[in-house]
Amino acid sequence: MKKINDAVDVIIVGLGWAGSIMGIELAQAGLKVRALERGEDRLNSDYAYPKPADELAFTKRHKIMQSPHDAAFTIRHNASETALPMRELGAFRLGDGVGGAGLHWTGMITRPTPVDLKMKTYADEHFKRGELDEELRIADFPVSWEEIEPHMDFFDKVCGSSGETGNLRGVIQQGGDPFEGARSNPFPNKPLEDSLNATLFRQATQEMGLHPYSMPSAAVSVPYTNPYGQQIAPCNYCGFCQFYSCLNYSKASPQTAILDRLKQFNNFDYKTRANVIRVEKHADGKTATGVTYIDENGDEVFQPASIVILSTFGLNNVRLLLNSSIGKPYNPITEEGVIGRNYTHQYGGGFTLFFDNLEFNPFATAGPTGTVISDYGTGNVETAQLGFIGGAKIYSSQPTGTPMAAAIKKGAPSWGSGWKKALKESYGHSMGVKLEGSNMATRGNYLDLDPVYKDRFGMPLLRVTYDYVQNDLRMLQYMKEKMEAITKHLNPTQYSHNILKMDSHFASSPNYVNTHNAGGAIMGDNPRTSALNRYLQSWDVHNLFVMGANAFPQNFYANPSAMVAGLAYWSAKAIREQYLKNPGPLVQA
């Protein structure tokens, strides 16, 4: 028989960044808040030195990632293929447990730009009719830069972001990113130190007339106390960052920045190993009554709540909406329906430069160390004649310096004495020039429920239909030329690259690409083409709010966390100031 918990004002599903933000914002408003987290609790004490300094456990065996056993995705390239499960982690790795992706992230806290938020408007102004591929489905975010920036600014303070300000209230600052959107405040802290590769990249791009700046970092450069009173220690460049929990309390995580404070509220609690399978609705279908989850004993539990917040990873939010029959599923043929549309991923790749005579000491680093240029970002260069819309940041970072991840010289054997010799010559003698590129939404890339494969609770897996976008592959060929020019300027002993070609297809496994999935339950002005309104409120069920990159209509060339967090603060403000007074749709369709 189904168990029933005591009712709460707010139930939060998923305790990563977005769930923690909603938790503290709504607990501060005096509401009774409970969070349900599928994975384990993860306390800072579990990640004290030296535990995280273990490449096998964290990078190779994915110790703090969601295992496919718990929630796999099926993948196909187009609607005529049969989707296959990502049986072991490959192209993307979702966080798992308390902290979610906020525990293992690299800590690059790059923002989107004002152009990214108004991409459709930009496209209409800069491209003639027919100049862009017909399959693209570009849309504006239904919020303005001025509306969302103060919330990203607050998140910068929560994380203790370290960086160089490029645009302070409209005034361009020396040394920062001149292409960034206006900041209402400077970065809270000075940038991290440059490693050798970052110094070389900075120098080379400066000599080429480009505009390098320090990677915006959520690993703090100096001792810092955030607005919640949380004390954060300066980064010690331990070299274990991307895919690792911070052993030094320096890389901002929900734990270090928010949860230790939130746990002090008597009106907040959380349950772990609580696997939410469905949002339950009233008979009229217009409001949610709570959620059903499977607890650690395998029992089904109903959790009543007045407000339901979905703040699991974006892909899992979409799956929950579909499994709860909330919103009409997207149909790629008729283009009707809203849940699943505009799924996007993100582009990576780059050049590896080998310098026989330089010592890079790659282990002395933080995930977000590095220098970047945004000169080729969306809107910063005219691309109408080049046949694509979008852009990329180009950067050199040193995210981890562990040996299994080390690049090996071009042409070296993959095993035997030759491999060992190449490993010796390569390790510590290479640097990367990489890109992070935008990904446009298309008609045919989307999410729905898999008709065959189910999870251990019998719920259908999420099916990802995705292949690379021609518009974006053209963008990558352009970036390749620019990166090769920087590479040649740096004059390495030899170099190699792994930029996608025009005929490349998405590989779901085994190689990691990145975890910046977006779309699937997007925000918009029109309930016929979006799942959520501008406050991330479901158009269909007004007491349901959905946090995450699933809200992005297309993916930009920045890391998603700053925008995900900014949107969560924006939505929390709307709930506190508008929704609580008068529960109902915050936007009239």
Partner chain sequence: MANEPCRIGRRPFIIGSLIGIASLGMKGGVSSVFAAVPSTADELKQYQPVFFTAEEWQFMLAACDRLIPSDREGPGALDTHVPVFIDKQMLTPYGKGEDWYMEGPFDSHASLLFGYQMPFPLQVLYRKGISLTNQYSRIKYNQNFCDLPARMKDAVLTDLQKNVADFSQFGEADLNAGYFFTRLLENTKEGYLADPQYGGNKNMAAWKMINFPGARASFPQWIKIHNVKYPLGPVSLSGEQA
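Please supply the corresponding structure for the form predicted alone (the preceding block corresponds to the form predicted together with its partner chain).
Next comes a single chain, given without company.
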């Protein structure tokens, strides 16, 4: 028999960055808020000094990440193939438990640009008819830079972001990113210190006439107290950052920046090991009544709520919408339907440079240390004659100093005494020149429910139909030329690269790329082509709001967290100031 919980004003599904933001913003408004988290509770004290950082547990065995055993996806390249389950989360690694991916993220807090937000407008203005591939499905975000920037600015204050401002209220600032959108305020804190690789990259790119700047960092450079009263300690460059919870309370995460304050509200609580399987609706299908979840004892529980917030990882949000029959599933043949369309990832890769005569001390680093150039970002160079739309940021960073993740010179054995010898000789003598590149949405890359595979609760798995986009592969060949020029300017002893080729196909494992998945339940101004309106409110169920990068119409080259958080604050403001006064659609279809 299904259990029934006490009713709440707001139920939040997923307690990562977006869920924590919605929780504190709506609890501050006096609403009774409850969050449901599928994974374990995760506290700062679970990982802080003097407990050691365990590379085997965190980097190799993915201790704080979603296991395919609990929530797999099926993968195929196109609709003619049969999808098979991912047995290992390789190309992307989702967070698991309280904090979500915000616990193990690297802490690079880069923003999209005004061009990224109005990509369709940019394409119409800069490309002639027929210059872009027919398969592309580019769209504008239904919010402007001026509307969303104040909310990304507040998130910078919540995180204590450390960096060098490049554009302050329209005035270009020396040392920052001259291509960024205008900031309403400077970074809260100064940049992290350059490591040797960052210094060399900065010098080389300056000599080449480019515009290097320090990586915007959510690991704070100085002691900091955020607007919620949370104290964040200065980074001590311990070398354990990417894939780890911070040992030193220095990397902003839901735990360090929001949750300890949120837990003090008497009108907020949360439950862990609560696996939500469905959003429940009234008989008319236009209003949500709450959610059903499976608790830690395997019992089915109904949680009544007046407002439902989905803030799990974007892929899981899409799966919940599909399993709840909310919104029409996307059909790539007819292009009807909205749930599942415009799925994108983000491109990675780069050059590995070895220097026999230099010691980089990779054990003394932070995930977001590094130097970046955005000279080749979308809109910063004309690419119509090159056959692509989009761009990339090129950078050098040392996200971790852990030995098992260290680069080894080409030709070395992959295991045994020969591997150990090569690791000893290579460790500390390499640096990377890397990229993160935009991924344009296409007609044929999409998400739906797998007709065969189900999870242990009998719910269909999410099927990912995805392959690399020819437009984007041309972009990567262009970036490869630019990166190789920087590499040669640095004059290493030896170098290699792993930039995708024009005939490359997506591989879900084993190599990690990034966890920057986007699309599938996108925001827009038309319910025929988008799942959510400009406030992340479902077009179909007005008391359902869906947070996350699933709302992105296509993926830009910036890391997604700043935009995800900015949209969450934007949506929370609309709920507080508009929806609560007059519940119903905030945008008329």
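Positions refer to the first chain, counted from 1. None of these values were measured; they are calculated from a predicted model. Throughout, rigid core stands for the largest set of C-alpha atoms superposing within 1.5 Å between the two forms.
- When two forms of a protein are overlaid on their rigid core, residues whose CA moves 2 Å or more are considered shifted, and Pro52 is one of them between the two forms.
- For Ala422, a C-alpha deviation of 2 angstroms or more is recorded between the two forms after rigid-core alignment.
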